[in-house]
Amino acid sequence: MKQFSLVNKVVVVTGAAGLLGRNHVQAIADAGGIPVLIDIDALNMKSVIEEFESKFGIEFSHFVVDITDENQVKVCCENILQKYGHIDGLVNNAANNPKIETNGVNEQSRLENFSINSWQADISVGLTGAFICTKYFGTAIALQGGSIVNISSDLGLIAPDQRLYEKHGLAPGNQPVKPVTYSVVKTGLIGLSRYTATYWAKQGVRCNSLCPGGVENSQDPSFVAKLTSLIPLGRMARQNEYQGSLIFLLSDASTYITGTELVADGGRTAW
């Protein structure tokens, strides 16, 4: 089991204060690693840091950073290297999760109504931010080798089933949908993983995509029922259920795995 250890490995996690981000951080700490938390949300970051420092009894390094700002990422990387001397892993987890209000008129999530501002904001965080973080933290990892994990989605492999989001009583043209940017970002991350895996292969850098399915988070019961009917295991993922997959990809347990996708979706893409 020693090959699953992350002892003395410094792993940067973006979007660390979010739903999955905090579970990534806990998994890294449980495996003996040194998680470095990055998030733009200072308030949520404070809450996560207090929770984990109380639980583990150690200090967690954290930085409030806008990953779409190249200079902020550059400075953050320099600060981490100054403190630890090396970076061994990166989890590109940060992404926008816009809450689009459904009013039954000109539904803004629909492709024909989706604004260029929403497009640019989602692409900026989900793809440009991942590129910038890969550029700086990945370059540091390439100095001695390590692992990069891009958090994609089952919807990076298949199209969203828009029937899941339908609301009773609304006309077809006013039905809410999964926004186009989600598919584009999650598919783009798979492409970034393949590029990075081959670009830095000789430097001992592995890069893979983790493709999770939907996570339980107090969703509307009717939505959950419709989604779980599409999943062979018959349920959504628990919030901590991707921790093992992440540690596998970050650790020496997966030293011959690179440029591919680990799909953890309860079997949804098998149907």
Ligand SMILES: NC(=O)c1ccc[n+]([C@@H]2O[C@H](COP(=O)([O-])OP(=O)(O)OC[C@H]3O[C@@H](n4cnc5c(N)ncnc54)[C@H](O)[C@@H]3O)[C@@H](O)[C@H]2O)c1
The other form holds:
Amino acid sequence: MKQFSLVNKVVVVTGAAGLLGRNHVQAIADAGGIPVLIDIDALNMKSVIEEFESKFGIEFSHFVVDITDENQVKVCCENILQKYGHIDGLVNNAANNPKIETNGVNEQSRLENFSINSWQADISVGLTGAFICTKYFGTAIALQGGSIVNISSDLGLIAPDQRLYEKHGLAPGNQPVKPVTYSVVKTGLIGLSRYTATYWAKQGVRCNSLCPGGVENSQDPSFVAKLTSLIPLGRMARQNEYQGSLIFLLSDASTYITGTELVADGGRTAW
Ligand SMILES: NC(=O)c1ccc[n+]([C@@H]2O[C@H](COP(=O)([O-])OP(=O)(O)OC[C@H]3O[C@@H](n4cnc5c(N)ncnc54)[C@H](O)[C@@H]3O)[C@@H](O)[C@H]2O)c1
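Having seen the form predicted alone, I'd like the form predicted together with the ligand now, please.
Whole complex next, starting from this chain.
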């Protein structure tokens, strides 16, 4: 199991206070690594840090940073390098992640109505933020080699099935949809992974996309029934079910894997 170890590896996780981010952090710590948490949400960050520090009995480095602000990321990177002297991994995980299935986002999510502001906000976090983090943390990783994982989605590979989000009694033009930006951001990250993987290959930087399927999170049962009927394994993912894939991609267990996608979707894209 030694090749799965992250001992002494400093791994930056963006969106670390979110649903999956905290699971990534836990997995990195369990593998012996040093996770560095980044999130814009100071309140959630505080509760995640309290939980981890009481669980592991050690301090966790964390930064309240807006990844769309280049200067904030630059300063954060300098602070991490000053503290540890190296950065070995990056998980580009932060994104605007609209929970249409629970919040019932209204018809403003539809392509015909989607505002330029919403477009820019989603692209800004999901793509520009990932680029800025790659620029600073990736450059640090390229000094000695390491691994970058971009968190894409099954929806980076297939189009959203908008029938999943249909609400009974609404006219077709008023039905909520998964916004266009989700597909664009998640597909764009796959391109970013390929670019980075080849750009820094000689520097020993590997870069891959992890494409998770939907995660159980108290969604409406009718949504869950519709979605799981599209998944060969017949269920959504559990919240900790991407931890093994992430550690695999970050660690020496995947030293010959770069520029590709690890699809963890219960088989949805095979159907
Ligand atoms: N949850 C799922 O079912 C699922 C499925 C496939 C892929 N994904 C992907 O996994 C990733 C995490 O999803 P999640 O469900 O944990 O989402 P989440 O909304 O729970 O977490 C996202 C985190 O990103 C942070 N964030 C947003 N803007 C930021 C900014 N400008 N700077 C720094 N941090 C910022 C938020 O504060 C939040 O804590 C996303 O990229 C998402 O697209 C999620």
